[in-house]
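Next up: a single chain in structure tokens, the form predicted alone.
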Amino acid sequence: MKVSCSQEDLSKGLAVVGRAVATRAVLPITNNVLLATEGSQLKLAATNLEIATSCWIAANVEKEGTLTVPARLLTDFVNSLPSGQIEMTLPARSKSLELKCARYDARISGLDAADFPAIPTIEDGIKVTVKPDALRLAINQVVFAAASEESRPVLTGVYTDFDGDQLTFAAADGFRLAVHTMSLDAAIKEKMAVIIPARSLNELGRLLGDQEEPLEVTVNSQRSQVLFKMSGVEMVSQLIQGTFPNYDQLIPQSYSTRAVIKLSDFLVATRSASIFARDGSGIVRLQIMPKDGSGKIDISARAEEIGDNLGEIDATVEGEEAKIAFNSKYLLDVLQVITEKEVALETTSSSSPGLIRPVGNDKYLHVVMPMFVQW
């Protein structure tokens, strides 16, 4: 093999495949990055079994070839590299890949090329074509949700269900539940559900970072692999087997107080609370008043021993006076993600799920679980 290409292409292709390098490898091999030759590219692919990445950027290919070398390693040469073009070859008969660059030289020792696990192919399948900005937006929106505990292997994923023209993602990990609901370009004929790792779409959302055009989502026939195909890369997933809750019968169909709350005033109150909360369980207090067509939310926390601090909001209250209570994490997690400038609290009683919505936007709710406390 011997290719050509600039520092600058082939550090970002090392950054776009260097998450999905396993970090704790059973396979050796994993730890690698794969160099392949396509036509007048230079492919780079890394896999850690659940995920494979797969970027190719412009090269000078003058002898084909392909090698695998370890990520790490490479990355952090190329990157201490000048701008530039870096020349790489492989020496017939060799597993020595050397590299030049200016006036400096190195040689890396890699491992076979068909040794290294095979980045999976769909061609068959549903497929949809989505927008990045409003896939980055569903996912931000909803895959902090997912548990992080492998104790139930369906809720570390995101339940993802086509249907017609609405491209629907929830997760839950059995204290909340975030859901978003987002326009397909093209309705498809038939109704699918699939479940897709939350760490895969977190990965998904980095990688969509300056993705412009539309992207290809097609799910295998099997429904085990997602492949997500965007400009010069693409992600294939492990698919999560097993059946998601009903999420459905979380949503609170009803309310005794909504309280309209300015998102910027909110998070101020939140943040502020939480710091106290940090020592005091987590906890944040909301007592919900109405007053005169208007109203005003006061937000506390307190811990023993430290102090306590309370602050006041105002809010367009309708129905009765509430009081509830919220692990403050989950609360800023949730108001973190809502971009519009209102978001509206629901409430029935303070052993009952608080529901979280934007204002004027009625494609994403969040439900919080309450924490149980003695007013």
Given for the second form:
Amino acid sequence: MKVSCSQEDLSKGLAVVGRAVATRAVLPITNNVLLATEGSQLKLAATNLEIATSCWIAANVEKEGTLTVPARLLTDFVNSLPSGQIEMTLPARSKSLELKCARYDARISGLDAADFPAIPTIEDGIKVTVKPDALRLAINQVVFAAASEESRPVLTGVYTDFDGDQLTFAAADGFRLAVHTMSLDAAIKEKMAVIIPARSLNELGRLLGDQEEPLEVTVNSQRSQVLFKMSGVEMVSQLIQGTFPNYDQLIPQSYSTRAVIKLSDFLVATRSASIFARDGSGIVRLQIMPKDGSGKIDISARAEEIGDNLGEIDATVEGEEAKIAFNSKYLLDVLQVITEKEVALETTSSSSPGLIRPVGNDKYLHVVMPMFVQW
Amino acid sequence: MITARYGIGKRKWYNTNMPIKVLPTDVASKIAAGEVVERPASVVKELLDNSLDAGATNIAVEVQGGGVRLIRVVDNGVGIPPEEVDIAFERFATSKVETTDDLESISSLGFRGEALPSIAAVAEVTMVTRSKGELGGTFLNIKDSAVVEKAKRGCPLGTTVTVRNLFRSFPARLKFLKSTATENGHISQIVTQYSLAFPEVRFVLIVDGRTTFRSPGKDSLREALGVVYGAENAKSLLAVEAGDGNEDPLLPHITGFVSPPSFTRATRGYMSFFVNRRWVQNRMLPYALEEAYRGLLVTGRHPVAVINIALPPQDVDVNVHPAKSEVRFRHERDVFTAVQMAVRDTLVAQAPIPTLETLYQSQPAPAPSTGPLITSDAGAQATSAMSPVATPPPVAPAVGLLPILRVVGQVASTYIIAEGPDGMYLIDQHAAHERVLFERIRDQRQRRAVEVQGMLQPVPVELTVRQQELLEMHGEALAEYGFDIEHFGERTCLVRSVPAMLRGQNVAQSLTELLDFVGEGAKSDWREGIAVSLACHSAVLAGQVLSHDEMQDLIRQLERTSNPKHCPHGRPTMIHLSAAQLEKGFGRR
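Now that we've seen the form predicted alone, could you pull up the form predicted in complex with the partner chain?
Whole complex next, starting from this chain.
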């Protein structure tokens, strides 16, 4: 193999695939990054067996070839180099990659590419095209609600439902539920639902950062893997097998109190209460008070023997007076991902779930279970 | 028929045809003696009681052949006047009690008047005694309960009783004696215990010609303990101090020494209890003591303690058994509480943070040749025992307070290294967090303000039969902690809410492990067990990387707990490597 490319391109490409490199690998070769010439491009690939990320960079290929080298070592070395062309040579029958850039030389011992786990290829299956911005928002608004604790593996994933021209993402961890629905430009014929690991979607959200072109999402026909195809980058993720709980029944269908609140006010008051809630279990108390068609909400927290605070915000309250306590983290998690100016909080009692949704947008909703406290 | 068979069986054992008659004196006295003199150690005990009642300050005990061949007790007490010597060996002869009213308030060790005659009934006894004001002593030789020789003989002030050939005429008893070593062990146990009860008396024990024990007799319990348990161990014992002296004289008054939680033994054999200076056996007292250590000791380890209970003589009945080692209290509950409170207060106020040295020491039987670091440690210890600087007077720190600690870093993602005013502290992050959470959830429950997180969707939990039983028995206690649990078919339950502390944990696993934890063994306090288990499941794990702020925050929270030095399971939360130890380790001093 003999190939040359720019230091910037290589550095960027290694950063893209870097997150897929296994950290504590059972299979040592997964700590490596695969280098392979493909036409006039250099392909970089890494996998931790749950996700595999590939990236193609422009290169001047003089002689074809392929090898895997330790990802961390190569990345750190390339990042330390001055900008300019990097020439990589793999002498015949050798496993030692020679790098040359300006007046810097290095040799990195690698492992045979044949031993590298095959990067799954997905040709057939159900394919949809989505805009990167819309997908990024959906990931942002849903992934945090997935469980981090692995006792119920399906809850560590995001339920992804393809239905006509609707794509719905839902995540729940036993205490809260987030549901985001987006429209597709072209409807699909088949109805289908899969569970994508939340970790994979987080990684995808990161990769979407500098994408502008629509991306293709393809679920293979066995429904075991999903491919996200972006320009110059591909990510394949395993899917979680199992049945996701029927979340529709968790969404309250009615309310006795509904408060419409300016998001920025709600956020500020919750943040300041969370400082006092920090020492205990993060309890933030909301007292919703209607008053002649408008009203207010008192948001308070107290820490035993330390102190307490109270913030008052305006709200349009319909229905009866209500008291409900939430974990401040849960509240902040959802308020921080809503992009609209106003949100609605709907409650029925202090021990039944509260519903938070942006006003003027029925594509997102969040259900959160309150904490039971002494009032 | 069953009754018939019983009848026949009974006849095999004794002949019902024998007429009823009064036992001859020698048989009766031997039966009585059997109650008092169970084994050689009982003889030693009875003779020590007499010597101490005679006000002796020097007592030598000599035994041979496990006490069967010879027991000799020499004291410098007041002696027995010549005219009373004969009668001393009569049954129920005593100078210590005159009327039945005296029995109500016994302040002497002996009182039954059974000791000497009982011993004389089962052995050959000689006695030489001289009381003050007499020119010569009296010698008395008794065989088979009868005086065979009485003479004047010169001797120092006090009494010497020699017991030979114990149980020779009593082969049944002789047969049941254990090995010489075992009997010697019992005797030495008696003498050492008495030396703790009477630190002002100098005891010497000579076994088969070899002096095996010598108490200092300096009226210092700590010094006496040093001889019994070793100087270093005795130094670490915590004094159980009496209050300010103003308390009710009718209430039990507790003094003595107890071991810090870092110094434990694998058996209960290192707890000594004295009631009005009488060494006693009582089931309730060790229990009271261990209750005081609750949450401080690891299961299977027991404290070392010497507890003196002083209370008005009329409140304690020692006349339960001829051997007098069993006692009954009139107000048992008061005594229990007094012991528990006194010891608990001592532990909370004085328990030091374990140092590396004490940790090495408390390891069971360390091999004589350990690594070089430990050897040098041991050397440093020996010198520190002599250097006045290294043995500061025991200062009782304010209750619960930790020194001000500055976080330096984290080792093995498990221990926080902190610097304090006197050297380095290693803090177990899991144990420390457990303590913080334990007190938080316990206080929340006491205030009936447990923070509860509802489940958006109930979590089904599968239970074993045992777990199901426990759940039914203690559902109420669990509810107090915020568990809303509902039956859901056979051996499955639905959890609808959990203590907020458990958020983010595996609910099913936490609940089943909690049931297992509180179910194992007989927990006297189920509710506390739940708190311990909850804290354990919610605490930060060993192996978790913590940021500097998180560590600082954890220490800040630990400072606010009432018992920051131990986790609720009783393990230490921190160990201390003092500046002096560091200097020594690096050869700077």
